[in-house]
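In C-alpha cells, the next block holds one chain alone, the form predicted alone.
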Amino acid sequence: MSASSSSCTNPMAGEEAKGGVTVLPVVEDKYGGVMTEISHPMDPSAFSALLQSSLSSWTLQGKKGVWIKLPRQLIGLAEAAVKEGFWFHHAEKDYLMLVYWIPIEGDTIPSNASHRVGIGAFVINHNKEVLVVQEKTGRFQGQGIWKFPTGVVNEGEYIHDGSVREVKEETGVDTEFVQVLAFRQTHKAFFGKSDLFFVCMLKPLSLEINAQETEIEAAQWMPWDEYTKQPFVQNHELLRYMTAICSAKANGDYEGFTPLRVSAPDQQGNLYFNTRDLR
C-alpha cells in the first residue's frame, strides 16, 4: 500500500470536515486508505485528541487503513498514537511509520519488507582461475577460508548492479553482469528476517587487484579446482552445489537467468530468465 504525502501547514488546527469536525489533513490512497504525514511540533494531549475526531470522521466515510509518517524530531507523539490504537510499520533514519485498521475484519496492511536480498560473485578469468576473498570481520574472520567476493544489494539497486558493484568495493576488480545462477532462502537471519542470496557469474574486465582495506584481508586469483578443494568447501553442502553449478556454468553446460529490462503497468524493472531455451 503505498501513499503520496502531505505536509500539515497548521496542525495544531487541521482541517474542518463535514459537520464542523477537526481532523488531521490527509491524502487518500488507491486502497481506501489516508494518509498524513506530521511536520511541526505538537502538544501530545492536543494530537492525542485531534487523532481521535480523526478517526472517528475516516470512520464515518468508510476509510481504511491510517497511516502517520513521523519525522523523528517529532517522535514523542508516537505514545498518543499508540494509545489510540496505532502500531509500528516501519522505521527509517529520518522517520517512523505508524498505521491503524479501522474496519472491524482482519486488516489488509502490507507487511514491512521481509527480506533481505545478499549476492555471491562467481569471476573466472580465461586461465580458470576465479577471484577470491578473505574476510577481516565476520563468522569467516581469521579462519584463512577463501571465499567469492559477497554482499547485500542497496535499496533501489539491481541484482545485477549490485553485484558488479560489490566485486569493485571488494577488490577493485572491474566486471560485467553475466547471469543468475542460483539463488537461497532461508529465514530468521538479518533482525529475523529471511533472506535471500543469489549467486552471480561475472566476467571480468580487468585484472588488477585493490583490495578493500577495511573488511577485506587478501583477494587473489585462485585456480579453480585449488578453490573447490579447500574442506571449507567439500564439507558444506550449499557450497559442494554452488560450485558444481559454476563449473557446469563454465563449461557450458548450464544456463542461467539474464536480465531483461520491461515495463509492468505502473513500473519499471528487469525480469530474471533463460534467454537460451525460450524462443
Second form
Protein chains: 2
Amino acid sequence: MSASSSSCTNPMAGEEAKGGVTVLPVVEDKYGGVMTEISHPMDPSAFSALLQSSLSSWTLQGKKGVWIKLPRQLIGLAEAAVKEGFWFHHAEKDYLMLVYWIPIEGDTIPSNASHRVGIGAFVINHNKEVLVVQEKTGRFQGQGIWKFPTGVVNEGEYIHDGSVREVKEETGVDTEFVQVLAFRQTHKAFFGKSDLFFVCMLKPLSLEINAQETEIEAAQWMPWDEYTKQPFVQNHELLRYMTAICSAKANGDYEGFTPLRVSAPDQQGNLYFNTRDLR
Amino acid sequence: MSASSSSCTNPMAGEEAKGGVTVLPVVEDKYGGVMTEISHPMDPSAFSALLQSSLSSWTLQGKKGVWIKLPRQLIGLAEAAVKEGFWFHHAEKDYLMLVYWIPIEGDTIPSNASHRVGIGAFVINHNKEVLVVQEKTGRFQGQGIWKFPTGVVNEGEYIHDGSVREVKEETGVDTEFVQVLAFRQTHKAFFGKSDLFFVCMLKPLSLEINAQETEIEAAQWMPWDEYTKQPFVQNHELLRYMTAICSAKANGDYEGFTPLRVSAPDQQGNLYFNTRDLR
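Show the form predicted together with another copy of the chain, please, the one above being the form predicted alone.
The complete assembly is shown below, putting the previous chain first.
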C-alpha cells in the first residue's frame, strides 16, 4: 500500500458502485489495496451497513488490503469495523489506522514502524575533557553516575541533527557533528519495540555549560580518564567497548561513518559511510 | 513510563481508593505514571464514570501520565476515554494504547516508534558475480531492473539475521553476514515514518538459485560490471555511492561495521563498529 495521505471526500455521501450499491469513497494504492479516510461523523449502524456493502463491492473487484483511517474524534466507529474483521495497523496521536485483508491467501500488509532511534554523544574538548551529565529521572537517577548526553531522535529528524539538538538541550553546548562511531541494536526496549542506539562523535563549538533544568541534575567537562574509571563504565561490557572506540577515535586511529546528503529520484536522504576508505 | 506489560486484575471490580471511591486498578511506572489494562467488557457509561473517579483520584495523588491499554475486542470503550481528553499513543494488531497527561506543565510522554528498518544485501561470489533480483510488485515492477535483494527487518530481529533471512527467502541462497557497509536515513517513507536502510555485505555459502514465487520475478548471478552499467544504477546518485562502496569492499579496501554480541546489565544487544580500527 502507498503512504499516501490523500484525503477522501465526505464518506456519508458514499459513492455509487456498479449495480447501484453505495460504497465508501476510496483512494487506490499500487498494491491492489484501497484506503478510506472517514472525515465526518455518522451513525455507527449506518457506517456498519456502508462498510458491509463496500467490502462486498471491493471483494468483487478483487481488491486486497483495505485501510480505514479514523480520526480520534470518530473513534466510536471503530467497533463496527472490528466486528467486520478489521484489526489495528498503527495509531498516531490523532488517528487510528485499521486494516483488513480480503484474499484467502496470507496477507502482505507492511509492518508498522518497528524501531525507536536514540543517540549517545561523545563530545571531547582540546583538554581531553568529555562532556557528561547526571540525569534527574530514569534508570541512573541519584547514583552519581556521569554519562554521555543521550536522547531520542525524532520522527523526521536526521541522526546528526538529533545529536546536535540533544547536546544543546541538555548542556547548552554548541557542537558540530563528526561521525557515527558505532551503533547498537536491542529488542523489547519499549512497548516491545526494538531500539537502535547510535554512538556519535561531536566537536564542541562552545564550552560554557548551561544544564537543562527539567531533565539534567548536573553537567560538566570531565577528564576522559576520570570518566572511564567509573565503576559504572568498567563493569559494563557495552560501555567498555564504547569507551575503547571513543579513545581510539580521540587518538585519530578510528574511522566511523560520516553522513553525506545524497539524492534518489524519489527522495532526499543522508548516507552514512566510511568516507576515509572510499577516498 | 515503563515498558511493562503486566496485566491488571478485573477492572470491573475496581478498587477502593482513600475515601471509598472506586478507581481502575493500575500498575505504577517509575516516571510517576499509571497504566490500566482493560481486560473485561463493561458498559461504556460505567467505564466513563469509573474513569472520571479514577482521574480525580490520580490527580490528588500527583500522578502524571495515565495509560489505558484497550484490547481490540473492547475498542467500543475508546470513545469514553477520548471524551475525557485521552489521545492515542500507539496501536498494535490487537490493542490500542491511549494516554493522558494530568499536570499543567507540558508532557514528557515518550514518542512512539519512529523508524522502519530495511536492508539491501550485497552478495558477491568468487567469479565477481553479484546476486540480483527483479521484483514482481512495487516501484521497480516490469522495468527489467536488476537490483540487490532488499527487505524489511522485523521488530525483534537483528539486522544481520534479517539480511540472511531476506536473501534466503528471495533467492534460496544461503549466506553468512559480513558487515554493514553504509546506511541511509530518509523521512516520510511510509505513513509519515522515517526509514533506516542498511547496506549489508554477505558471503554466499551456496550458489543455487531458487527464486521466491510470490515476490520475485527472476533472480540470477550477474557480472558485477554488468550490474553497475545499468542506467538505473548510473542515473541514481545514491546507487552510484553504494556501488562505489561495494566495489571498494570487494577489492578489500573498505571497512564497514561488524556486529559483536555485547551484554549490558539490563539487556543483550549487538554492537556494530569498525573492528579493524579497534584492533
